[in-house]
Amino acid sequence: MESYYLFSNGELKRKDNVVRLTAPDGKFKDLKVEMTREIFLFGEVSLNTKCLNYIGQLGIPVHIFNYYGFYSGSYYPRESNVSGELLVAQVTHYADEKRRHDIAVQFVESASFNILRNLRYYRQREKDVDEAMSEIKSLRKKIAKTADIQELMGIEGNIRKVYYQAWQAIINQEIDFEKRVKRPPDNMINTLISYVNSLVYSSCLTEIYKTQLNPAISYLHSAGERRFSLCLDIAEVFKPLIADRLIFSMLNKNIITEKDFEREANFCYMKKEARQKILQAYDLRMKETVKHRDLGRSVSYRHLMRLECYKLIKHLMNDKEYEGFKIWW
């Protein structure tokens, strides 16, 4: 299965049994729908209901990004994998504060463990991250002792704050990065984080769609209206492995530099060529494989996300207690 990243402007429509993107100059690209996992739209693309119906029938999510490369939203086809029993279990675990907290703790435990693995990797390369590691280890001891989700989110936020402060030591380029700013990102690092994290969120949503989980019911993040918050939960676990490592690699190899960004009055955005370079690297990273220690076979980073969904389902159905993904290599 392939993910399609479409940067051209034009019209996306059904043509017989394919989906065709036709550019204003008449050139077109046919998508092999039977081999399409998801579609990312970065250009100005118009679609008609006939096309959306066809994409929906095939169960292909479409993720939409605006002119500046920031994530706008997703077209999520009608659920075909539905389970009333699992939905009830999801809601029951969300409504029960202790059960919800137990799951949320696992997300934060795993995410912070994976953050420490990143820092350990750079400490071995003589980067000065000892103080950050020590602070994060201290904060991690408080995770299981938190009384509620709000306190847990506070610990998670503090861990991220310490982690981001260590990026000055990890990244070889001169960077202006003191804190995380999201809306809108105000410098190159915040822009990079927003962009790559949105790719991870989108991929998590695609993998959730392949299971019977409802993406609107989450545990660490609040299950608010009009958002798929479960992909935010699962993405927390994978951002250190996929997003952060990708950013470190591209900056330290000078594949992305300050020249790849443009500034407006109060925000910073990436040029189109830079976004394409990152997408290529992201796609390759998602296809990377590791030998799974329990399954005894190689699995891709993307499939690790799906396995996380299955582990959560087992927990919700009282089959096996959920333990979040932790980097083991």
The other form holds:
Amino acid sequence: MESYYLFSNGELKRKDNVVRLTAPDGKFKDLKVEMTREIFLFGEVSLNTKCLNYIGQLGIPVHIFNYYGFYSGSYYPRESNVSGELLVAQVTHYADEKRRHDIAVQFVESASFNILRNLRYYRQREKDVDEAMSEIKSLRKKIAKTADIQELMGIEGNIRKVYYQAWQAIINQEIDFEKRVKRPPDNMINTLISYVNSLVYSSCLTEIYKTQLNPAISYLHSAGERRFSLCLDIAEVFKPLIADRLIFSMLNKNIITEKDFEREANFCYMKKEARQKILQAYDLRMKETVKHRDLGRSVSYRHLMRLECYKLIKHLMNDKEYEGFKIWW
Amino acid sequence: MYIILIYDIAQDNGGAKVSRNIFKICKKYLTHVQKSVFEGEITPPLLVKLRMELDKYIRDEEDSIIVFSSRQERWLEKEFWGVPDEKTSNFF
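Next up, the form predicted together with the partner chain. The previous block was the form predicted on its own.
The next block holds the full complex; its first chain is the one shown before.
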């Protein structure tokens, strides 16, 4: 299955039972619909309901990004995998403070474990991250002891803060990165994080779409923020593995530099070519495979996301307790 | 698996209709790279599905389709002589 990343402007239409994007200059690209997993739209594309109907019929989510490359939303086709039973289980786990906390703890545990893994890797590369590592280690001990979600979120935030402070040491380029700023991101690193994270969120959404889970009910993040928050939960676990590592390698190999950004009054955005470069790297990364210990076969990073959903389903259906994904290699 | 599909449709009675349909069906699964050549990653079940769709139109005595398959794209060396063409890319 493939993901399509469409940067060109133009018209998206149904043609010959495939979806065709025609650029203003007449060039076109046919998307092989049977093999399409999702479509990312970055350009100025107009599309008609006939096309949306067809995409919906095939169950292909379309993720839309605005002019500045920020995620603006998804066309999420009618749920074809629905399970009332699972929905009830999802809601009861959300409503019950204790059970919700149990799941949320798993998300934070594994996310912070993966963060430590990243730091450990850079310690081997003789970067000065010892202090951050010990701080995160001590913060991690508090995770299981937290009383409620609020407190857990606080610890999660502290871990991230320490982690982001260590980025100065990890990245070889001269960067001016103090803290995470969103909406809008104000410097190069914040822009990068926002962009790559939004890609991870949308991939998570695509994977959740293929399972019976309802994307609006989440555990760590509060549900009902008028968005699909379950993908934020699941993405939390994968961000260190996919997003952060991608950013480190792009910067340390000088593939992305200050020149790839454009600064305006109080925000900073990425140039189109830079966005494309990152996407290409992201696409390759998602296809990367690792040997899964329990399954005994190779699975791609993307598939790990789906497996995470399945594990969550098992937990919700009282089949097998959920244990968040931790980098095992 | 990664396959290259090539078709040859006789252009006599009703041949145009057959090749039109073959073309449209192949496009749903594979990337059109040259006139009657398609290539792309596909799964074995989808290949069966593709074949079933094609079987409706293929005239057994006249038309022929060849499928070259390899386990993965990286086991396939590809060279462009003349104009290189990145039709199989996911970026546009």
